[in-house]
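The chain below stands alone and is given in structure tokens; this is the form predicted alone.
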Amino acid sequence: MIIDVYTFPGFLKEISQDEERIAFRREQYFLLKQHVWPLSLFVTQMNAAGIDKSIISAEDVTTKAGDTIVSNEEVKLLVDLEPDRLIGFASVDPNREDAIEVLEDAFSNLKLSGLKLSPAMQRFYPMDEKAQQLYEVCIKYNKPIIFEAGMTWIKDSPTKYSNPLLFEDVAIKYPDLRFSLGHFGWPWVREVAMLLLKYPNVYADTALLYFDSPKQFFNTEFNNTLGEFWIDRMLYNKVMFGSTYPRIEQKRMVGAVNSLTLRDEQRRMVMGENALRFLGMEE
């Protein structure tokens, strides 16, 4: 089982009928030349990469930009079209006055599987009271959170909100809240490794690529910045595969993970089994 925990669905044809909305997404995602393609192509690309399931996430920047980039309802629509291949995560702007109600609806009525939060994009610190209210809803429904941590390409998104060390207090105060630090918190990969070692409820994903090819960049970050055997020996149960599709082809990111020094069992855990546990889907 291979699960990609970090993909963006904003340019899938089935939710991209409005030209103004497409333009808004291109501007907000800073993917100015991104074209629109059918969901069937996404599934074909998953098949080519050997990926069984992908998490697709909504993105709510209502108080910053006036709208959602992808709404919870649009994610639900896509999941309903490919229920065996897609896992839907909600997004709620913590600065919304109705944030709690929106998240309750996403879990209870839309049946989405988790929450995606982007502190830099949504302009909040991880321990803000308004964010903590959302954490409590996630605990109530036993749903995990994926945080966009470290650097984001998105403009007007200060990285001061998403330094991985800011999430340590979240891990301490909410030990029953499973959360993942997206992009392995780059450039703070050592700090993320520390958090993975120290807190059972903290995970991270491999959706990081900022220089070079995927294999070269992974060699730099996972073999040089970290130790070649750190994931294989110590972090094998806390790291999950993520691609940041469509910024990069899933197949290339799978190849980059496969180039790391991992034993077969550890590779299976990184590529899918850890995600099942993170999602609460482990048998």
Given for the second form:
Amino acid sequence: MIIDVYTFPGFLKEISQDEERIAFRREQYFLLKQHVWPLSLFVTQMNAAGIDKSIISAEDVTTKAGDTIVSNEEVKLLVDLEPDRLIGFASVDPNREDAIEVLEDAFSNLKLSGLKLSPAMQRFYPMDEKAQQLYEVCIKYNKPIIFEAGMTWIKDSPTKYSNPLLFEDVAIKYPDLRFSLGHFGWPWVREVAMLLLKYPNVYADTALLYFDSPKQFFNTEFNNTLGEFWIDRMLYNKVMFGSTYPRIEQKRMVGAVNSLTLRDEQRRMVMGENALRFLGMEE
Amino acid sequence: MVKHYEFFVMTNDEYDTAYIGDIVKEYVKESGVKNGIVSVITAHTSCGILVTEPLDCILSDLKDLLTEFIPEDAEYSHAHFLHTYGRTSANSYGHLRSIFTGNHTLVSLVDGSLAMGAAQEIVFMEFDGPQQRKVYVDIIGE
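Go ahead and give the structure of the form predicted in complex with its partner chain, now that the form predicted alone is out.
Every chain and every other molecule in the complex is listed next, the one we just looked at coming first.
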């Protein structure tokens, strides 16, 4: 079972019928030349990469830009079209006055599987009181959170909000909240390794690509910045496969993880089993 | 007279091939043009169009040649973030294979039929799939 925990569905044809909305997405998500293509092609691309399931996430920037980039309802629509291949995560702008109601609706009515938050893009600090109210909703529904941590390519999104060390207080105050630090918190990968080592409820994903080809960049970050055997020997149950699709092709990120030093059992955990536990879907 | 048509090829794997001669023939029939030239051009830069004999062994040999000649894991310069796209390029080998095969073919049109040898077929070559690829067919003649 291979699960990609970090994908963006905003240019799938089934939710991209309106040219103005497509242009808004290109600008807000900083994917300036992204083509629209059908969900069936995404499934074919997953098949070619050997990926069984992908987490697709909404993105809510209502208070900053006046709209969602992808709404919770659009994520729900896509999941309903491919329920065996897609796992839907909600997004809520913590600065919305109705944030708690929107999240309650996403979990109770839309049946989405978790929450995606981007502190830099949505402009909040991880221990902001408004964000903490959302964490409590997630605990109530036993839903995990994927934070976009470290650097985001998205414009007008200061990294001061998403330094991984800011999430340590969240891990301490909410030990029952499972959350993942997206992009392995790059460039603070050593700090993220510390958080993974210390806090049972903290996960991270491999959706990091900032220089070079995926294999070269993974060699730099996972074999040099971190120790070559750190994931294999210690962090194997805390790291999940993620790609940042469509910012890069999933097949290339699978190839990059396959180039890392991992024993078979540890590789299975990184590629999918950890995600199942994170999602609360472990049998 | 010039008639312009477009169609999509949906590819299924990173390296893939598709015979597209029959699609082109349908457009020729539809156009009503009897004599001239037909161009078949892909709109992309990491796939190709060529003419060869439609045999699996030839396509297999071509794949082996391209893979050896233009490997995936060489130290390509085109492996970095593109600010004009908002995404990372890591598909230089796809571009280079496309340059190697070319992005188009031309076929003569005589008495309403493509003037092709019995062993010739138009082949779409995918080098960075799976993708939805656009192909232009222009029929120029009278």
